[in-house]
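Just the one chain here, the form predicted on its own, laid out as structure tokens.
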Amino acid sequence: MTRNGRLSVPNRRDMLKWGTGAALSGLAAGSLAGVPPAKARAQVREADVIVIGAGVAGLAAARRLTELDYDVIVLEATHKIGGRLRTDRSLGASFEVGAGWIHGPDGNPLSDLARAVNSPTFVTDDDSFDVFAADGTRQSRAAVFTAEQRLQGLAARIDATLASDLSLAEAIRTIDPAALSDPLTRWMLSAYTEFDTGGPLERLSALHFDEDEAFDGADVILTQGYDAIAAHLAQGLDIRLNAVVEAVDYEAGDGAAVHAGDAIYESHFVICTVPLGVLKAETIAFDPPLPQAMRARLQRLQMGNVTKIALKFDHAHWPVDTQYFGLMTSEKGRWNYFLNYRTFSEENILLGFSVGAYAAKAEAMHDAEMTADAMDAVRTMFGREVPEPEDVRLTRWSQDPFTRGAYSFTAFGSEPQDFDALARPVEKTLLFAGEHTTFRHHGTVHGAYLSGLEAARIIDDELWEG
């Protein structure tokens, strides 16, 4: 076409809309054939790309594609954005219901985002801690240091001697049979390894559980709330809340149709960023079914869990300058690590963690029962006279139907490639993103963010044919 004697070149968005509209006309007709009348009358909406999930991965992908002039719609199943990045301020300080730290801030893209929203950060000092035995006896620094050396030696021996994969628990029993019987070493394996990975020792891959990568620098928290990053990424995006995706129909060269309630969203590409736990539960029907190799990878990977409880008191009953408190609970993973809010806040809050297999056990408790369970740990450390908390907040990520866990881990029998292969496009139309699609940075917010950028790059550099 011409305008004022010049050739008018359509922009990328126009070209995509023209191409997508033509390509999807056949798919829409085919996908509605045989569908009940209520579905057949569903409102059909079009976009260049549909992103499923408004967590960090979905927001990162949508933002980058929008900047590249794609027409993007984000479908979020819940009533708020952020996914597993969620902040509760009702205790007077930011309680991170989900992700709590920027792990390794040096060179981490999340540090740039934190600066963009002027979010103050605080370094949580890993060297500031007290560790207590199951009877409440405070452990000496020498004893803790000796256990750390034993743990480092154990990890080195596993790396040097293991020829085939075992569960981490079995590998430890094979190489150092007494390690899991030593209370301090056992505590470290839970409070450090099970917390870091999200999985119990009995299910972690001894070959691969610690082979991922990290950025440099001491971990930091965002004292005014991690959710500021999600809000920043969401600015200007077309996000549809309470849009529960039930099915995705896709076909190479013919785009996709995403079914969410009474609406059908047609697009040339779909980026699915729901957590691994949701994919494993198969609550979204894919037509055609996902490739068998991909389904096998999803089966091998596992969704881990960490349960938190924030206990607010009228005043501090513990050393206010100590960053962390560890408790060698008799049951592995039971409220064995606490973060002291007084190091960065005026609020008298202890944040307790249950990890490994005990996380699911804690989440099966009623609120009062979970609180009593955590308070027993607090009183073991600081005395039976510690009163009841004046307020409590707790988490149950494994019971949330839209997460079904906290973050993915490298399970016994899985391989790094199982993560990375999930990021490959299916039929040049359907893509997946999220922390579970990158072995290098799985289980982290920055891994989710980078995976979203990678999905956007694949669409723009490899799949778009405009």
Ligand SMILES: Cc1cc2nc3c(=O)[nH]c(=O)nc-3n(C[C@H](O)[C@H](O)[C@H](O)COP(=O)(O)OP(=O)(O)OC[C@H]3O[C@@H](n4cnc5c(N)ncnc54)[C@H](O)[C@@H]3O)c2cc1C
Given for the second form:
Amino acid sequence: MTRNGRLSVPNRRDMLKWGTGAALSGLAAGSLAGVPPAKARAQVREADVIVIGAGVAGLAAARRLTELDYDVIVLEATHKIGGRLRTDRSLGASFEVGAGWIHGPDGNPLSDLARAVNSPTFVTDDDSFDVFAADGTRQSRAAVFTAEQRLQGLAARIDATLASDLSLAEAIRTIDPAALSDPLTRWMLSAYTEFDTGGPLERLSALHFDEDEAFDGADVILTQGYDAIAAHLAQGLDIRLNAVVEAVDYEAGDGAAVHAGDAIYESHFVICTVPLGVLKAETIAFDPPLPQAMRARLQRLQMGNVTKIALKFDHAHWPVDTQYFGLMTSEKGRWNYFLNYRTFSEENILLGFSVGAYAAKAEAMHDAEMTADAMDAVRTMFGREVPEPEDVRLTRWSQDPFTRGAYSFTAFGSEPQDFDALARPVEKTLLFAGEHTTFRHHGTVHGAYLSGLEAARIIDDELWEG
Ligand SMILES: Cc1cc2nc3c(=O)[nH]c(=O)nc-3n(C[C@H](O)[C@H](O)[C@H](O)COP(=O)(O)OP(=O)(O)OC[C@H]3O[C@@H](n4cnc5c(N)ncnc54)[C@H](O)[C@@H]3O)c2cc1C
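So that was the form predicted on its own. Now I'd like the form predicted together with the named molecule, please.
Let us now look at the entire complex, which starts with that chain.
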């Protein structure tokens, strides 16, 4: 348990028998021997399990372990829970800063959670859309259908012929050299594939980008806010906000010490759920360093990006019954997809998306510049006379130091095992969870949720020596 190795991992009964105060004083004395004065002044706290990150993965793990009678503390760097599940209600309707949809609600554990919190859901209709060319001309259904057929043919030929990995863009060029210069096909590859995966075609693995799994059913949104699910999971948990974890010391059979500011948290196990982008940036010092094979996996996997902008108007300057609008912008990924809030709310809001490589470009713009860029797309579709929006909200996930991107994707050169291997415990003490630790469901809220439950299961079934 302590850094000096005098205590082995006790069983659960011992653990429950320890009074927190007695355990704390004993551990503090043991673990502080020989450490520098600054650390000696640190406040030492203890728990069975420390969870780093109060996103869905961390909350799911903490909740399950708490239900199993473990003493759990969750450390969250920011001032709120939820991580990439964050709802802003200041526009009058829910603006989902992070995740927007429950993808595939049938059999999806999030559907049960949505029901548990009585969250109204709205089924978005993927067949209700208009697509516009870069000059604002609306595309016919026949043209869209033809491009979809071409895309399906392309996917089938990639599956059938690709022997070794290439980037998806390269694989497409090899099989159908003209596909990426056809504006409608390129738009679909961006608005569907780059949006879905978060990764640019130039960096996606042609072999593995679409091998993950999905639940069935048309996607739904939680009209009163996706963050209700995070709030529900967090109920009754010991969560310390504004606790930025800087270092984790761990040792087999000896537990771990987690350093956050002036505080040290000692525990038998640590579940680290910080996003892939944070792990790649190596802003948390692990001692000993993570195994080389694991670091190589972290470097192979990539964090994609998606930028959102919510534009609120005095009234709707677009057809109110159409669910989505697509724009074949000449620069791939630039404001090429819009969700029409009027289909499920009273607010005249268009929610625009930039994806792939363009997302980071958009996020480098000032607010006014990004708004003008997105408004140019809106006016291309609905006329130059569309006035300035009354209000705007926008996102910059790539610049958030505690996220560093939107969600993980299968980069060219990586493989499914790179995700799943991250979920295996290191030295029987340190575990990782989060959307990036499950290939089957990476990049999703349900993936994060299931990964948190899995980390809790590993501790209880495989590691705890009770
Ligand atoms: C723009 C966008 C759109 C998306 N759309 C969808 C969608 O429609 N449907 C869907 O299913 N998924 C979607 N996703 C993905 C989904 O949001 C994520 O997969 C999921 O929320 C990730 O949960 P997590 O617990 O793994 O990570 P996170 O939610 O990122 O939680 C990690 C937590 O760790 C904290 N942290 C980081 N560093 C430290 C540190 N040093 N110390 C302490 N705490 C730290 C962070 O602040 C954060 O709270 C979207 C994501 C984005 C960004």
